[in-house]
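Next up: just one chain, as structure tokens, the form predicted on its own.
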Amino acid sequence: MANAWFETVAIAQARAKKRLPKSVYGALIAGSEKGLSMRSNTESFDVLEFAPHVAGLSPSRDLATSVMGLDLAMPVIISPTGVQAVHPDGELAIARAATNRGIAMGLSSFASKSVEVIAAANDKTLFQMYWSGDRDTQLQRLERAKNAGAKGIILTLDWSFSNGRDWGSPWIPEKINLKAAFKLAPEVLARPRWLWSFARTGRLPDLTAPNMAPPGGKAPTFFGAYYEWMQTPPPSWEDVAWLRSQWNGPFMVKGVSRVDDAKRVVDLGATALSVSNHGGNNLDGTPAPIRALPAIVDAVGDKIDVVMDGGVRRGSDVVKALAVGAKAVMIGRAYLWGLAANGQAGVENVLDVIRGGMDSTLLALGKSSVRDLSRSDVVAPPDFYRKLGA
């Protein structure tokens, strides 16, 4: 490719689609059922409008903030995702890009790289956990994350079993063996650059989850780890409070969309919560996080760091989320498109695109800092916001 740089996340996605095998790209698109929430996450940003100024604009803008006690160069956090087959460097490329741009790295339990490797590459690593396995197993994972140097925990609760997708789900093998290779051969051979990127390393895509391995044990396959989660009864609020009590440090509960749930999260002593519907991969028909965000901020924003996760594709999206109350946003698909398009440099490209978009939006709004944003900077249509579980 003559010029690997891209100017928007949409272009990165287009390049990722051309580069990735159909099944891998389909896994990143994800979504659930009819895809209502997945589409609403991005489309809801489109109907929020700005109220810009034309003079008296600030000659410089400060994008820095602090979330969960971590200083960030801009109010963006890498949302934890499993990316085993996107790029050979996987989460390590993402962690290095995040370090180079001064932001925190969320590492999934289902990641292809260990928490030890990632925490060594990014000193703002947040280890993500699901309520999976018995309490002893979860304590072992907490201890491992602590010993590795993770600075905080993200407990993800916005994920329930999805009953299919109207556009079909990609076939993902348990592991890459001869049978799987033969079945995937037509779509893989149609993407020679992706195949060559792995061939150069001498490794096939790793479909294991090393962070779910028992002490001294073998890493389970992704589906083995997924099965453990599916067989674990969902947590009670007492369970969540217990897990929080076992971690002496920053602790985020991810997946909140209701005000009453947000208040419970505050009561159990969490330091942050994420307004999220798991990128539209959870219960379809859940309102977009940007719509549910203001009511939660109004209820608990003075007691806890509130971040928003879902649908962010541009710097202006980040500014809209901050204007209606978020302290930062988390991004997922956006950096995955960058990783697929150009590895670590592609992730850095995405982060630069978002930062540039934030800076230009702040300029137009006449703001000198992200801390100066308020709801008067955006215009929402009637009945845009949602107040759930008040």
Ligand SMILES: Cc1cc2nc3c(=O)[nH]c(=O)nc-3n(C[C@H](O)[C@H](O)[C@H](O)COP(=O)(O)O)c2cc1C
Second form
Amino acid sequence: MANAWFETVAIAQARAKKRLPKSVYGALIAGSEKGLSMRSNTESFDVLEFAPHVAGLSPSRDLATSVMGLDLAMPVIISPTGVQAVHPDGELAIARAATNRGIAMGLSSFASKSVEVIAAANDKTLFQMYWSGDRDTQLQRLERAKNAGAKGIILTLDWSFSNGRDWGSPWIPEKINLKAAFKLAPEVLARPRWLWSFARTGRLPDLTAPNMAPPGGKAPTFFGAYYEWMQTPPPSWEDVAWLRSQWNGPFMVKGVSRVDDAKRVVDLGATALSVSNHGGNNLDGTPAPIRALPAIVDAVGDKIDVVMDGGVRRGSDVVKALAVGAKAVMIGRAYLWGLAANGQAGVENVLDVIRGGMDSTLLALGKSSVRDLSRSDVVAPPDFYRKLGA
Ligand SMILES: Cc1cc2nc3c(=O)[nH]c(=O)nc-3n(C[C@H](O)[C@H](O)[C@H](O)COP(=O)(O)O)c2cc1C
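Condition change, the form predicted on its own to the form predicted in complex with the named molecule:
The complete assembly is shown below, putting the previous chain first.
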């Protein structure tokens, strides 16, 4: 491509669509059921409006913040995504880009690269876990993350194993063997640049989850790891408190929508929570996090770092989230589109686009720092906000 740089995340997504095999692109779109929550996540940002000033603006803007005791050059964190086969460098490209832009890296336990490799590339790595396997297995994973140098844990709790989509789910093989290769051949051959990017490394995507391997053992397949998780009884609040007590450091609970759950997360001693509906991939019909955020901030924002994720595609979205009370946002698909479009440089490009958008929005709002934002900087339509639970 003559000029690989892109000026918005939407352009990166369009390039990702052209470049990726249909199934891989479909896996990144994800969503669940009717796609209500997935759509609402982005559309809810669209209906929040700004209240800008025209003079007396600040000549410089400070974007730096700290979350879970980690200094961040801007209030953006890489949200963990368990996806495979997007790019041969996968999460390593993302971790390096995050390092170069001074932000933290959330690494999924379903990622294609190991926590050892990622924590060596990003010294603000947060290892993400689900409640999967027995307590001993989970302790081994915590121990491994600690030894690798992970700085914190993200425990993601919003998952209920829904598996239907009105637009159909992509077919993902258990393994790339000859049979799978034949089945995938038409869509892969239509995307020669993607195929070439893997062929150059001499390896095809192996679709394994190295962070779910038993000590000294072989990495399970993605589906093998998913099966373990499905077979694990869902955690009680005591289980969550137990896991938190086993990690001596920053600990985030991700996937909170309700005020009462947020209070329990504070009570069990977490350092942070993310208001999130898993990017609209879990229980469809759950409100967009940007709508549920303010009630949670009002209830626990002085006791814990409250971040949000879901639907962030622009720097102005980040500013909206901060104005209604988030300390930072986490991004998912935005960086995945950048990775697919142009590898590590594409992820850096996305982070630069978001940073630039934040800076110009702060300028328009007359702010010299992200810390100066408040709810009066945005206008919400009547009945915009949602208070779930009490
Ligand atoms: C393809 C895909 C895979 C994901 N995998 C995980 C995962 O393994 N662990 C996790 O905590 N969240 C996972 N998520 C959710 C993201 O961390 C995040 O909550 C979501 O993507 C935010 O919404 P956004 O994509 O609109 O930014 C995944 C999301 C997508 C799109």
